[in-house]
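Only one chain is given next, in structure tokens, and it is the form predicted on its own.
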Amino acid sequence: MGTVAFIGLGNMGAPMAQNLLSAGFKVRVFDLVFELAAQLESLGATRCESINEAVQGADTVITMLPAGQHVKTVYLGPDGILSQETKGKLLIDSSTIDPETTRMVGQKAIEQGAYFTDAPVSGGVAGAKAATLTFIVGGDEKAFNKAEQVLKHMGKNIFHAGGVGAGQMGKICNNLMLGILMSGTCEALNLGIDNGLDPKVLSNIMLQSSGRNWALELYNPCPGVMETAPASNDYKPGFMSKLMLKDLGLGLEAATKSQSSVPMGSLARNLYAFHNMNGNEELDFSSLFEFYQTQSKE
């Protein structure tokens, strides 16, 4: 096993880094929040004081960051990853950002002789902890093959979507559908509750009928229906509503550029905008269920 520098240790990054430790990799970690890096240090990782320190001596660098602006800073900033020698290193960005930023960063990395892939994930915090994530990878064949040898210790499904940026586009399409799907699931469950149905019974009915979907199977948004879902733990932890709003925004930006019609995506994006404005940015995106509950009571 080689040495991995892992930068960005939030709800997703921390368990991903922990799985690499469990697989036998030497892991060097950095995050602006000291406590997050310290937690990984207690599990055997090497805590670093800077990006440069983390990257030194690493064969592979993985970044898991909130938005495109952070990816630009971490890779292209004066003390960023590409400010030092990266020839021959494997660089994997698992953030979910716009494809244009990914292509720009990827081009500069490749020009310096690095192997670069964008590898955003699907599967949520539970998937990150269980090492069952889906990775949607963009990059050339050689970079993908190298990345796959690392990603397989954090995920169950690894897809090669195409060249650099294709991973991001695949993830954007997935999350556009996910936002629409979750909105519809919340809406249908709330309609049933307002008309006297037990949400557990209704969920089982839909699971065995044509309305069956991922949210009903694994991520029911109604509290008390599914013990393991964030909804049954005050909508924590999980995929924050502010991140779903960001991803839906990326979908709309991509649609504008390609002149694609996304009316359902636009509606889902507006619903999450209203939901976030009511102070729910940090709650799991399935907390949109409460938006419908509130509307029903007014």
Second form
Amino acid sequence: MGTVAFIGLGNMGAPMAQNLLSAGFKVRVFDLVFELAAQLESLGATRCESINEAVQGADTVITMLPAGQHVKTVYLGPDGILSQETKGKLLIDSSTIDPETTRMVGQKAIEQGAYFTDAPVSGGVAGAKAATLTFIVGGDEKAFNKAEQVLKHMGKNIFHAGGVGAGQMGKICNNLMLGILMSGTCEALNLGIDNGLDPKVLSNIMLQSSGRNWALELYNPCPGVMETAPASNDYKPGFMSKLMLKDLGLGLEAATKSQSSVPMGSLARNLYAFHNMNGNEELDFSSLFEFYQTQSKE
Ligand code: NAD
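Okay, that one was the form predicted on its own. Can I see the form predicted together with nicotinamide-adenine-dinucleotide (NAD) too?
What follows is the whole complex; the chain from before opens it.
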């Protein structure tokens, strides 16, 4: 097993890094939030004071950051990954960001002699904890094959979507659909409740009918229906509403460039923009259910 530098230890990064430790990798960690790195240190990781320190001595570097600007800083900043020798290192960015930033950073990394892949994930915090994430990987064949050897310790399904940036595009399409499906699931459940149905019974009906979908099956947005879902834990922890808004924005940006029609994605994005403006950015994205409940009562 090699040495992995893991940068970005939030809701997703921390359990992913923990799985690498469990698999026997040496893990060097860095996050702007001291406590997050200290927690990993208590589990056996080496806590580093800077990106540079984390990357030194690592053969693989994984980043799990909120958005494109963070990836730019972490890769291209004065203390960034590419500010030092990276020849022969495997660089994996698992953040969900715009494909342009990925291609720009990837090109610079490859010019320096590194192997680069974008490898955004699907599966949420539960998937990160259980090492059952789906990785959607962009990069050349050699980089993909190398990345697969590390990613398999954090995930179950690893797809090669195409060249650098293709992983992001696959992920963006998936999350456009997820945002639409979550909005629809909240809408249907709220309509049922307003008309006297028990949300548990309605959920069971729809799960055995043609309305079945991932949000309903594994991530029910109505509190109390599914004990393990963020909805039953005050919508924490999970995939924050601000991240879903970001991803829907990425979908709309991509659609503008390719002149694709995305009316449903636009509607879902507007719903999430409104929900975020009402102070729900840090809540799990299934908290959109509360938006429907509030609207119904007004
Ligand atoms: P998060 O905000 O919980 O974690 C991001 C971490 O990055 C934070 O701890 C932050 O301190 C750290 N960070 C930011 N800038 C940094 C810098 N310059 N140097 C070092 N650390 C820095 O976010 P998350 O929920 O873990 O999501 C991470 C990525 O994964 C996002 O792109 C998100 O869209 C994607 N994603 C999240 C989920 C989910 O369910 N949470 C699911 C799939 C994909």
